[in-house]
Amino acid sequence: MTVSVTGATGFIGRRLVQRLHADNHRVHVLTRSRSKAELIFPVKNFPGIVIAEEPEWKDCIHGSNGVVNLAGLPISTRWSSEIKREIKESRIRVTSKIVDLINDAPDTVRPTVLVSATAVGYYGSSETQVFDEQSPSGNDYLAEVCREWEATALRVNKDVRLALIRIGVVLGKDGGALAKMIPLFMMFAGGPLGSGKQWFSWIHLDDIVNLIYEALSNPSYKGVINGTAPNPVRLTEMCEQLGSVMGRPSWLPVPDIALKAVLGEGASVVLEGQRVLPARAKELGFPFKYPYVKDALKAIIS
């Protein structure tokens, strides 16, 4: 396949590009910063990868078999009103541009599939409810971002298969929430964050990459698919497992204030939480490599 990827220099994007490249697919990295992309995907390690800045996106998309849209400012950051606007606009703007370029393509060169990221933030937060793909949207800021983000992707030409992946908290070595949690654990001997009762809907980086990869090639993958592991845990359990894997005690709670200092208002994602199940992925028979958080953390920390 020839696949165009936005957000390719991000935490999930990097791993996806490596995987596509290793399997001999042609990859177009759609970026706003060629220099940043060239540092991450140097020619000697990634021969044949095309790095394209915005004016060249059109040529890349026309003639791609599939497009993966992962672009957006990370949400685990301090939120000011400025950043909140940017979190939303960065997602809507790129998604809108991609959709327009796909829709404007002549039928002969139009991609046949768009895999577009969204997030479990769509459901809002709850300590008691269980959410799957049929559940309604929440009413907080992140839910609003996700609704608009998805609505933008849904404008894509009806002949293009669209998979909307609502991604949970991605666990991996060199980025995402875990990279920010580990130093807190070292500092506070890592107990639960906040009350510890919150649900933590997580997924291992390898599994989310495999899910996106599968969605590119498998025609059954369409509509909304939750990108979360089948066994969400309460934050207390997540922290106990992380403590045990790291060989640190985990009885001393990490104060909300420490987490907010690291993540700012973005901490709400972790502090409020929601229990999201991947009903659709299970129906499709997607093979999770890491269904349990203990095994996921072991694989990452070891």
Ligand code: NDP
Given for the second form:
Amino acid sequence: MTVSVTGATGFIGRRLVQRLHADNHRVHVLTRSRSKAELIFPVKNFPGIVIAEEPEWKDCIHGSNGVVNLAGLPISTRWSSEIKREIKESRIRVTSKIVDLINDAPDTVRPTVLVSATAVGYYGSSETQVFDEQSPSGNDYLAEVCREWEATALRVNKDVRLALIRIGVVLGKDGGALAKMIPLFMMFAGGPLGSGKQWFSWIHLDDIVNLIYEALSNPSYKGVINGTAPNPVRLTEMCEQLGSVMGRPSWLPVPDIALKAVLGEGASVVLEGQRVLPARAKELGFPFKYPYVKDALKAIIS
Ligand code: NDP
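Beyond the form predicted alone, can we have the form predicted in complex with this ligand?
Okay, now the whole complex, with that chain kicking things off.
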């Protein structure tokens, strides 16, 4: 198949593109920066890959079988009011652009599937509630971002299969939240972050990439699908497991203030979590490679 990917140069996108390319699919990298994308996907390693800046996105999307939408300003930063606006606007702008391009395509070249990212922040945060795809949205800023992001994707032509993946905290090497948490964790000898009671709905990078890949090709994957592992943990357990995998004792709590210094207000993703279950993925029989955080961390840290 031919797949166009926005946010292809990011943490999840890079791995997805590598996987699609390795399986001989034709990939169109839709980026804001050709030079950055060319460094990430050098032609000698990725022959045949197409790298496109706007306005070339149209020619890439028209004729693709599927589109994956992962673009957006990272949220793990200090949130000034300007950055908060851009966190939301960047997602809505890119989603709106690709939805318009899909909707404007003549029937013969219109993609048949759009897999669009959103986040578990949709549900808001709680130390006691359990959320699945049927749960209502929360009331905080990230919930609002996710609602508007999803509403924009939902404007896609009804003949196009839409899979909205509400992604949890993605754990992988060389990126994402873990790369930022590990140095802090080392510094404070691996205690829980904040109170430690918060829920941490995580997913291994391999599993989120596999889920997106499956959603591209399997017609049963439609509507909202939580992209989280089946066994979320409280932050205390996450830190204990990380400590054990790293061979560090877990005894000094990492203060909220230290985490905020590294992640800015984006630390709220870790400090104010939610317990999210992947009910749809389980119904669909999705085979999680890493259902337990300890195995996921071992695979990453080793
Ligand atoms: P990254 O931050 O690693 O990459 C996102 C990509 O979006 C970048 O490579 C960039 O591509 C593009 N981008 C960055 N800033 C902007 C901007 N201002 N306007 C338009 N495009 C921009 O994201 P991840 O791979 O970690 O995540 C992919 C998606 O999944 C994101 O939307 C994220 O919110 C969501 N998600 C991720 C989670 C995680 O733990 N990683 C958890 C929950 C949701 P380029 O420069 O090539 O245009």
